[in-house]
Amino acid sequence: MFTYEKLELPRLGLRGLEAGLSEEEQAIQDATHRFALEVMRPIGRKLDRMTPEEVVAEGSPLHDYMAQMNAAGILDLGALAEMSNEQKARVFPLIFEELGWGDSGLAIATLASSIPAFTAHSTGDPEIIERFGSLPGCWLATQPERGSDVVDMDASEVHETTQQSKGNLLARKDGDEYVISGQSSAWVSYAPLAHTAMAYLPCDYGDGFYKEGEQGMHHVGILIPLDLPGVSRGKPLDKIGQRPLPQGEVFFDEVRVPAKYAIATGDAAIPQMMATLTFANMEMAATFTGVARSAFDLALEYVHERKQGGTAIINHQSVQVRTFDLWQRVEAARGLTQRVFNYNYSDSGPHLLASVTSKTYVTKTAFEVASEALQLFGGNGLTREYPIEKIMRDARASMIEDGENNILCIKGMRWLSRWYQDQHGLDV
């Protein structure tokens, strides 16, 4: 039981019932806020009202951000390495949401173009390190007749009278080479700018593409320079939300790409894959926790101006049933992130179903909470000069970006079941 000397008002930190932060905790969430606020917030508005390519120009406000965001250091992939799983768990979401209330195009900017450096320092080959490190890059996993088949990359989904699709974007192993060939889909973040890719493809071994008496096929894991001859470049992508984030396809023709690069071979391909969407679905639903956070803050501060009947409308126990719905989704979406960030860094995990749960929920009520939240503006929300309608463009993006969320959701219960069956001796 509870006991109360009297009723005081309830102490509520950024993220809301936060239950107490370290000192050292509390430092790094006050630092990146302040660079939310302070750099993201204004650079990502100018950059939704810019043409694709006006953002990726040089002398974009994109390039001030990059710069600002690794002087900062808040994503210093060494220290973060350094961390114990435990404090992982804890100050990941904690950074992540706050770049997503920032936002989520530059806070995915950021993460997406970090990926070919991470997995280079993850493999400890000097070589490596060296050559992709300390470079901006791409994920570049989806293309064009294959798009969210690549969440499947075990086939477990193919229809059993099928084989799973090649796509347009294939590798073929040459002697101590890789010979790519096609090119990625047109939502390749950050692809107009990157230097590096790490990339996700079908490839033929020598024996072709497909496993013997199998639907699924071979893969390879590897690290591309995308300065090699034969690389080129679309045009940047033109899209209804997360503007301040380029994407765009890459075109391979005949690229030799060393096979030393290759950083995941034959079946150790797709578990690699799924690692780093493991990460990348955990990421997701930090991210957009801030974001869902971002659009009940401007609720919360709009229905305390707002004047309608002679008084703030906060006043209409109406609002006040629908801003506190807001406020219990963003809660519910970030205890569920937090307990997905715990369940992958303890003994336990990681796993794809954790990150798969957190990912599809969270991105579904960060598009509910903007929705709603937009409506309590009236018409004012549909309006560029009020930033909730931004907010909500760039949430209906989230179900979709990667892995779209139905299939994600297919792939999660896939597990769900396999470990039912097996719990319970069970083959259906």
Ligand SMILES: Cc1cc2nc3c(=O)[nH]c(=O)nc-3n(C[C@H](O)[C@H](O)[C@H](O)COP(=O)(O)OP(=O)(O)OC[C@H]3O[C@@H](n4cnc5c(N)ncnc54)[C@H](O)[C@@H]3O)c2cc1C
Given for the second form:
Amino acid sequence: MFTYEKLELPRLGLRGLEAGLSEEEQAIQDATHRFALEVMRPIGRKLDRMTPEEVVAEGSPLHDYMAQMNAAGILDLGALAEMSNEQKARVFPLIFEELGWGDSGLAIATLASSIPAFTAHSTGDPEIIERFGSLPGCWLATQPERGSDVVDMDASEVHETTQQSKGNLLARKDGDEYVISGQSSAWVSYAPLAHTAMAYLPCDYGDGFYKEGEQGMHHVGILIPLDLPGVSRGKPLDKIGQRPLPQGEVFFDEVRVPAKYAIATGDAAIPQMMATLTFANMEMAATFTGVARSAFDLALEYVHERKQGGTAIINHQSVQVRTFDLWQRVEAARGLTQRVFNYNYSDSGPHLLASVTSKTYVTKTAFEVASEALQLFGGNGLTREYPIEKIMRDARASMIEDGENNILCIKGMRWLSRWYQDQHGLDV
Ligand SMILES: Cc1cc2nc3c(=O)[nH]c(=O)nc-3n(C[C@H](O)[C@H](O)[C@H](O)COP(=O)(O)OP(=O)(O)OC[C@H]3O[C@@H](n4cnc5c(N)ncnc54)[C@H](O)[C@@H]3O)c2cc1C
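Return the structure block for the form predicted in complex with the named molecule; the form predicted on its own was the one displayed.
And the full complex, kicking off with our chain again.
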């Protein structure tokens, strides 16, 4: 039982019901929050109003953001890699929630552009680290005719009468090189400014693209320098949410890449791609917990300012219930996210099932919280004078980004069903 002498006001942290951070965690949270507030928010709002061409142009505030992000050392890959799994499970969600609270498009620009460098460091190979370890890059997986099929790389959801679509960007092994031809989708984050790509492509190792008698294909996971002859870019994409995050196509015309840069080949390629998705989906959950929190914070402020019915609208009971509902959802999203980080960094994890569970739930929650928060703003919420409409547009994009939520749920349920069947000796 608990006992109270007097029921005081609750002690809440930036992340609501925070049960105590260590001194080091508190310092990381404070520094990241300050950066989110003072750097990300103003730059994100500016970029949101600019055209995609202006966002990537020389002198754009995006470059200023990337430079300040690097200088702040918030995502020091070396330091983060040295942490224990227990530290990673606590510190990563702390950092990404603050970045998402600041500006989700910029948070994803940082994350997506660091994937090739992260991957290079994880190989431990000095030559690969030297070539890719410090350059901004992109994660190049989707193609015009391979969107959700990328999430379903192991082809478990392909219609029984057919094979998986071959797509528009293919690799072919040729001696000690891979030859790459075709184009990515227009959705590759940071592609307009990337120097490198971590690409996952259907691959012909010498006996065709399709695995014999199967619906799926062989793949390769390969790091590609984007300054090689034959690489070109499309126009930056115009979209409704996360506008500070530049995106665009990358075209490849018989581009020859040293075979040494292939980090996952043959049967290892699909699990490696899923490992990247497992990490990215988990980070999406933390980032969009921050987005949901930013919508709640704005709503909480507004309901104490706006007067209707003769009083601040927070004094109306229905507004109290609606605002409390937002608070509960943010707390639930954060709780699930932390549980997934704990699981993925435990001896039981990591697993895609865990990350998909958090990504799909949290991004949907972020959109619902932003939409309901906008409702509390009334007509003001629809104007560009108030930041809530931007947060709603940003959250909307997250339900398609990093795997569309429905296909992710299908893959999640497939893993749950496989686990159930294994437990019960079934094969249905
Ligand atoms: C903000 C943002 C950032 C992104 N960043 C990147 C990036 O950095 N790199 C990259 O490579 N890509 C990126 N993408 C692309 C993203 O991964 C794809 O948009 C996503 O995988 C969906 O593919 P699609 O758009 O082709 O939709 P489609 O696959 O065409 O899906 C259309 C609809 O069909 C449904 N569907 C499709 N297949 C099935 C199936 N088998 N069973 C049931 N339903 C199905 C889907 O659920 C969806 O509702 C990004 C997208 C966004 C929005």
